[in-house]
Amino acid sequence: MAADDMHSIRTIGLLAEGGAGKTTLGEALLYAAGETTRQGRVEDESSVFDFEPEEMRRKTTLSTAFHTLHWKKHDICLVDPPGYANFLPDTRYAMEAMGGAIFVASPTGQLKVETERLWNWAKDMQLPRIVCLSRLDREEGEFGAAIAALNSTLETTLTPIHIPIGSQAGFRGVVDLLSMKALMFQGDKGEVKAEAIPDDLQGQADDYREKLIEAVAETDDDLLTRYLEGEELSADDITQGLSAGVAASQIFPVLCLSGGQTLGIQPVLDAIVDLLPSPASRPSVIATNPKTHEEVERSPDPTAPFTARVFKTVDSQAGKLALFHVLSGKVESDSVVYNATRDAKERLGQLFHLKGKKQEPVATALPGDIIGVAKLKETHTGDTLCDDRNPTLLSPLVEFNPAISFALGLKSRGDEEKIMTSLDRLNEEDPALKVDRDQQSNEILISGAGQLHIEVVVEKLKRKYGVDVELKAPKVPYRETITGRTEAQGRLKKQSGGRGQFGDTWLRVGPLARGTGFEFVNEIKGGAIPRQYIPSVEKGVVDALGKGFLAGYPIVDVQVVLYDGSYHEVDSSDMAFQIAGSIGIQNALEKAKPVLLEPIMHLDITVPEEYMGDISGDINRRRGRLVSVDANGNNQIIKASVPMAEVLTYAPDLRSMTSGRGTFEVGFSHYEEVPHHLTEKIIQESKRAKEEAGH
């Protein structure tokens, strides 16, 4: 791909739910074009896009792919991201590289979750969109019901501008509604022939071309004006307002075609070229100087100051590759850009386009282009690449919270080192994945969207990295604290021959309000422990409440006031004082009613409104409580809390109770005191466990 025009570039992305066809379309496109000799297959596995070992065993998408090819003199840059829920925080990332989308559904129009996921996140960012109705060789469908389901599902009007002939093996060609001819399909490639419109199809035919020049109308006072008249609009003006409509987000084109038999692929690349916009047609960036801080524009021109985002990250042949898409100005190999999310320059080596694992270099790229670049030393991914002289910095990523979590259990002793390293590099390819240690367990854990997402990790782990582990339950960070006020006294008093250790402290302890932490007030009057002893005694206390009490787990929302004592001027120490605080907190809490806490969670869940009844009862059996539900479409949102130790299995919980079609999102809410009749079985499964790793 070479293009030196940027209204020649089109950047399209391949968006649907998990199984619905789109890395098929994808192949078919390129082996339609001319791409590719013969058409892979995931089945096969043979996708040029599917490539990672994990993907051809599993035979689905689980990272975003890309390949170019060319059409009627324009370069097109597919991009092929995942579509099962566990990884569409990839999905969102490479959307923000897309200039149009295309949207593939069923003959059925049945969607699930997932891609009505994806078509609000491509409403938010305005992104222009087709709809591809794929499998008519295989799938039974009635065209118009699966149109107005479509239209229930995604809340909008869609625009057929085909309407197919034959259905399953007889599927053989469409309509045109805007040629008003059929074109129907034969050879390997689904090479064209137009014909007239069957008899049978033409009534049909004539009520959606009425439909589509109305819908093309109401996007131009110009054009409605004339439409109201009377007036026949020309096919020009038929064309360039469906192509406006499109690029304004205000139109959605329907196709029909199948993947699989490349049937109906060259009037997609032809609506690729035609109707989905060029970079010169997207809005403008509004960015910020990272130096004075004043809000910068930056439009697609290739004469603006170099803007661009890193959106990806991979580990390639070629080592770490940075994948960036050009939003202004245009950049060359082996120049040097400004990093303004890092503060840092960095040298750019050879440039390239990916062809799915290959790479082809290039000498120049323009708005709109993605570029890889390999062994960048700053840049990680969602930094912001710029002219130094003109710096921008672009808004962050958005980020996902973590659906699930677990515990990675190491099944040899030598990987302790590697293990840290090779998640670190894994979470750069993955911002998604979430790495980090449970400061009282010491454990690794590692968090993401899913179990299979998880899954893929350790599989990566090991196949990239060497590094065996097996996925353990993670422990709920349990937190103690007290419900009473008491005083109590700690004494540490020893002789036995020579100096002494003595350490005398009076404490008075009492709660604070939840999520305060711990705070130690000093009231020592009249020097009654000596100013350089204070400290130590609340090293001591500290020392104490990090190790529990009921249970072993830290002590929070508690204060300690060290009100009096006494010291010896020979024997009193650091250290004797140290261990009296210690012993006079523990004497404290033996009188202060010491409870559990536990983790609350809130939980955010997206699910069809018939399945309301199953959550909230579920909801219930998990001792958590609905805070709010809210309709969102044919969607309900429930707003729940839930404590941690109910939900670390909710992902997989949740997809069973609703056939795959709720989402949720989960994140630490607050902590409250664990129910009287669960606090002893906590007690003793923890003194368990301490047995058992003594042992």
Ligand SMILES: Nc1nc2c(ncn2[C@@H]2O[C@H](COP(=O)(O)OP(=O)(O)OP(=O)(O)O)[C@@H](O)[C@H]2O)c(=O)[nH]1
The other form holds:
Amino acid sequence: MAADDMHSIRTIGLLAEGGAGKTTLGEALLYAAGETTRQGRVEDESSVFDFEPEEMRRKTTLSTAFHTLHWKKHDICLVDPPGYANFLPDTRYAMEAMGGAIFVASPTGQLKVETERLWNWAKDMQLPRIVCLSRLDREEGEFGAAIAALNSTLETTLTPIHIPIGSQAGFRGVVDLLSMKALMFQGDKGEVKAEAIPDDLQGQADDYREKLIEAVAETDDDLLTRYLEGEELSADDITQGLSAGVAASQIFPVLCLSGGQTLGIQPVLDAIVDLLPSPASRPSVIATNPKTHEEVERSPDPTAPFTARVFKTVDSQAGKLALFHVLSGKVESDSVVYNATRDAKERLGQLFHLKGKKQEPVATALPGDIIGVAKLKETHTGDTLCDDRNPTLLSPLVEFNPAISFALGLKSRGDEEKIMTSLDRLNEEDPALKVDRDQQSNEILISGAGQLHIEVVVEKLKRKYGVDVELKAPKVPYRETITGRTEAQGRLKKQSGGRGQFGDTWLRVGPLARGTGFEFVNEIKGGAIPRQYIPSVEKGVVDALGKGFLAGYPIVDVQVVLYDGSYHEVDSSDMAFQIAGSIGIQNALEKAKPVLLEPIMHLDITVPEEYMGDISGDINRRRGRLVSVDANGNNQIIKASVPMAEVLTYAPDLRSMTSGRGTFEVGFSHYEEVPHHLTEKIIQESKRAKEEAGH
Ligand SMILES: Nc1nc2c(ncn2[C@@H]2O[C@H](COP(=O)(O)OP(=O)(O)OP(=O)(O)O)[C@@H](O)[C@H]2O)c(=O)[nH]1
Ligand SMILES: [Mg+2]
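I have the form predicted alone already, so could you send the form predicted together with the named molecule?
Whole complex next, starting from this chain.
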């Protein structure tokens, strides 16, 4: 059943660090709304969200899952993404499709950096948010202190609409600050029954009620006047003011519950319906018309031109499913749309809503809907689908730089083709995975957000495609260059018996600026070498440069000038001049002071302040250089540049240095000369590797 009115749609994401209780809360919401007949549990592998084998085994969400439910005539789509740092790119893409978010926090109010990061993304995206203190059945925390801690870490002022009654095993209800009643839990779905507020909580309830009314009044002049004139605001006034404040990201209500024990869940369902906005009140998106390059605005209105973002691709029972989020207009099953990113038409077959690993057919999609559609031909994650008479191109998805790379060891040579196609298919589902070739060894390299991410990729390769690979130690793509200028002759002469071989070249070499690559200049005058052999010389030179001189790494940033030579009417040939060029360049390199270059990475490290000293000392030991240090709340953001060879295992090292509280991003910056004392070691290692490979 599809909602026929956009105002009754809610598309709500669950956001927080790993292990916070997002999936558990999602299961509790499905069960309390009667969508499931028993509450699924992460720990006994019965969650409808964590259905992939890799997730079940690890008891953690690795890829965003979706499920719809109905509550008070509303269609709610729950979005349950991962929380651990290695999988946050997937979470960030899923946030594109959220119309509001529930942040899940603990009763102590202590947060990890992942939650802060998610909060900041939500802030940048103006995503309306409510905060749920969950796990109240298990963890002890003083309510006021928890709110203060959250306010300080998130740099905001949260507005409780609940205070908990009892804690841990005694958690039995919440004071509802809107109705000023105690809502006591009953039955296994935690239905609530209104009673009078317990005497011992009356004072605290009055204080928080005052704060709530102030927060609401501040969002609306009319309410503020009435409040200042001493008028009692009605429950409806407050709910309306609150929902307007939430929609405008000015108020962030806090609710109290236990996902695990299904306590206080019904008020969360009510809050989704009453406080979080429908797609109709989301801001318009600004995009471009790909044909005219003019700016266009698309509002969340079913009568506006259809525009949707493909934010994820999943492998389902029905084959490859593209998931899109409708931003404006509407679309029906079996219609033809325009993929503005690929300039291609796509026929959409049956449209689906997602229910865990299952799909439910729907006829029409409206703004706010998340829709799955199978077997699109041209469409990839990130693409814009739209009405071809009103084409719209959304800005591309944010890119995440990989933090770690491994070479793949193959069990047998013949597997190569199969591995590449399997990796391509995994890449469709997981844009944070990068697949490359090592230029020197031709090995397949896979890069991702962290070791765990890559390990999951290897597991999926085996389970889904039956390919078995092993991860080899991460590789450093060294390069070589020259620091001196010189000239040399390259001469090939074989003229004994049969047809001879003759080619003779004179080459001048010199260094170029870092990052320039290779330049070949022909200065032959008077036909000393016939014109048709000039490309032959260049080819010989290029081939030789690719093989390196010191340690077998490609030689870059050199200029080679061919300025003289000679030839033989009969014995000269394309091959003879290739060989002569190659000999010439090797002779020249020997005299041109070759050196090794190593890749330098830029690191962006976010750590709580107390680790600052340890981190900067460690960067020094890794031959790195601090570029800048900036405060961000309680965290320090350290930017540094460090040789790649020194940060191949930075993820586990940072985790142990900061007890898991630091995060980082890393990307390629530039090449620099390897310090003299390390050069010999790299040359020896390369020789050994070559011998082992049987060259
Ligand atoms: N007692 C109790 N345990 C809870 C509650 N919420 C979550 N847990 C437990 O905490 C663990 C993590 O919960 P999840 O729901 O998987 O957390 P998540 O936020 O989805 O974690 P990731 O998917 O790894 O990001 C599980 O073992 C849950 O059973 C709760 O309200 N009470
Ligand atoms: Mg989860």
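Superpose the two forms; the largest set of C-alphas matching within 1.5 Å is the rigid core. Owing to the predicted nature of the structure, the values given are computational and were not obtained by experimental measurement. Positions refer to the first chain, counted from 1.
- A displacement of less than 2 angstroms separates the C-alpha positions of residue 124 between the two forms, with the rigid core held in common.
- Once the rigid core is overlaid between the two forms, residue 138 does not reach a Cα shift of 2 Å, moving by less than that.
- With the core held fixed, residue 228 shows a CA shift of 2 Å or greater between the two forms.
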